[in-house]
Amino acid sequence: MAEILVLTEHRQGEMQEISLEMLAKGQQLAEQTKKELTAVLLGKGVASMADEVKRYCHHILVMEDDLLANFNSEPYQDVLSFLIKERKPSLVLMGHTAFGMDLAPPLATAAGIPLATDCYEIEVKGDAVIPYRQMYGGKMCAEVHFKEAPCHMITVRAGSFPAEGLKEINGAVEQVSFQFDKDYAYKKFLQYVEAAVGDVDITQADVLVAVGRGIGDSENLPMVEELAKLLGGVVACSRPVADKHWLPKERQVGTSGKTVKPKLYIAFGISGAFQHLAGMKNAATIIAVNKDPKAPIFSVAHYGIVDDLMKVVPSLVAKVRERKGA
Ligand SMILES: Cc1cc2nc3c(=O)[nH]c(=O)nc-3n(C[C@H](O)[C@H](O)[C@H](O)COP(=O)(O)OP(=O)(O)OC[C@H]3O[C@@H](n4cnc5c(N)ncnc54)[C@H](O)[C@@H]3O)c2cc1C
């Protein structure tokens, strides 16, 4: 059957945003290649999620089992190998998440499927599906040409495709019947540990004033904290600031930090590496302040100031104070 398979991802009973992003891209690719879109949902007690996901694909393959209740790449790999063999999809998409990074390489190797990881774009050119990925820490963008094969696999970087605009397809739910013949005792899920929220939960703030390495020194943080307070917001940061322990790790925005969607995100001295952008690019309004006019942060900013933050922050503090009569 000519179809595109999307492995949906869920955690603690909640569908992850990356699943909807992949379904949105999957819909587009299915239309372009005249194939059907099939979601795979593995877990335990996932019926309500299946009802949600079926709205956006032609088929949803559901399997419920205690072994699938929490993510474990071993049983997942066995079920997916079986499904790939049975259904012969032309393309398999999964998230480039901790989950997908664990699962995709052994699955692709075992099934002999060419794999491209951490892709931020996928195009169709003629009969070929072409993924794009960054190399050398984001310094180069590569157009990947797969070797010819009946099936290809791509892991998708979170935040690459907007989930908004998903079309209603209302596909059919199909139960997968697969018999596990191992107990997988050598790799077990032990427990889910929620990261500590800390003193401030940046995911809940309407206004975030974020600082990057451009802040220069922790001694410069008080002026940023003052601005955040005047705006009714809190201070967030890029990874180098958290790594230097200038701010706690819970304030870090990005792929290895938090994903935030505030009404206002002001970025001071943040270059805009993709790992940072993935965590904040969906903020309603983004203002970037950077000395470098070519900083990638300006590609997602709605407003930009090319200047030294050491000048901009104090003048903003003074302006807001003046407005507030503070
Ligand atoms: C696996 C992995 C996961 C990662 N996860 C994350 C993550 O979750 N979050 C994250 O942020 N990063 C993450 N990173 C790191 C990421 O790749 C970048 O290195 C990081 O985002 C850069 O932080 P920055 O923009 O603060 O610093 P830099 O890239 O050094 O940028 C500093 C910016 O400040 C500007 N600047 C300097 N001085 C001034 C001034 N006085 N006034 C105005 N502008 C000034 C400069 O022009 C520059 O653009 C991750 C990396 C890896 C490999």
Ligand SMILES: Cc1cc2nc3c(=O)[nH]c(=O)nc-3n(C[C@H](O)[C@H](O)[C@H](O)COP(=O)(O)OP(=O)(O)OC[C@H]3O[C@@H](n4cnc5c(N)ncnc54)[C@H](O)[C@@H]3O)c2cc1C
Contents of the next structure:
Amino acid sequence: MAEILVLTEHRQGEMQEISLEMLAKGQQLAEQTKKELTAVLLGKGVASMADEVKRYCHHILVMEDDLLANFNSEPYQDVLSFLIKERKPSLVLMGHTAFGMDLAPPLATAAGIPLATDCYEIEVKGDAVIPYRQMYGGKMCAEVHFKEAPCHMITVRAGSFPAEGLKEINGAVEQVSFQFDKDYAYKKFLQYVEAAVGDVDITQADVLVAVGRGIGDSENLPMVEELAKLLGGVVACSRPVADKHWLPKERQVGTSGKTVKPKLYIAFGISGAFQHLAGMKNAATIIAVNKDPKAPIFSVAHYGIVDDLMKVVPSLVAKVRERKGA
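Okay, that is the form predicted together with this ligand; can I get the form predicted on its own now?
Coming up is the bare chain, nothing alongside it.
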């Protein structure tokens, strides 16, 4: 069957955003290559999630088993190896998350599939699917060409593709029949331990006011923090600001920081290096303020102001205060 497989990721009964992002990109790739899109959902008690996911694909393959109740790469690998052998997809997508990083390399090795990891873009050129990834800490962008093979695998960086605009397909739910021949006693799930997010989790903020090296000095941060507070948002930053320790690393946006998708992203004094753009380009509305009219940040901004942020920020603070009657 000519199809693209997307492995959906869920945690503690909730579908992860990366799954919807991959389905959105999968729909686009399937249309371009004239293939069908198939989602794979493994777990226990996942019927409600199956009903949600089937809306966006032609088929959803569901398997429920106690061994799949919590993520364990070993049983997942056995089921997926079976599905890849049986269905012979042309492409397998999974998230470049802790989940995918654990699973993709051994699965690709076992199935003999060429693998590209941590990809931020995927294009179709002729008959080839071309993924793009960064190298050398984000200093270089590589166009990856696979060796010829009937199937390829790609892990996708979270936040790379907007989940908005998913088309309704309402595909068929298919139950997978697979018999485990071991209990994986050597590798057991114990518990979920959530990572510390610091004082603020910028990935959850609807409004981000971000600053770059154009802020000049840490003494100028309070006026930006005041604007963020008035707008009901939080302050984020580019790498130079985090490297100078003016703001904690947890506030950094970009490939070496965090990927964000707020409703509003205001960038002050950020030139827009590729590493930063990759972390915020999918924000719903982007406003950029920079003295350089040729700054790359304007290529993704919906609105731009060519001026000194030291003039713009106080003016915005005054205007917002006036509107709020403060």
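Positions refer to the first chain, counted from 1. Because the structure is predicted, anything quoted here is derived from the model rather than measured. We call the rigid core whatever largest set of C-alpha positions still superposes within 1.5 Å between the two forms.
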Aligned on the rigid core, do the two forms place the Cα of Gly13 2 Å or more apart, comparing between these two forms? no
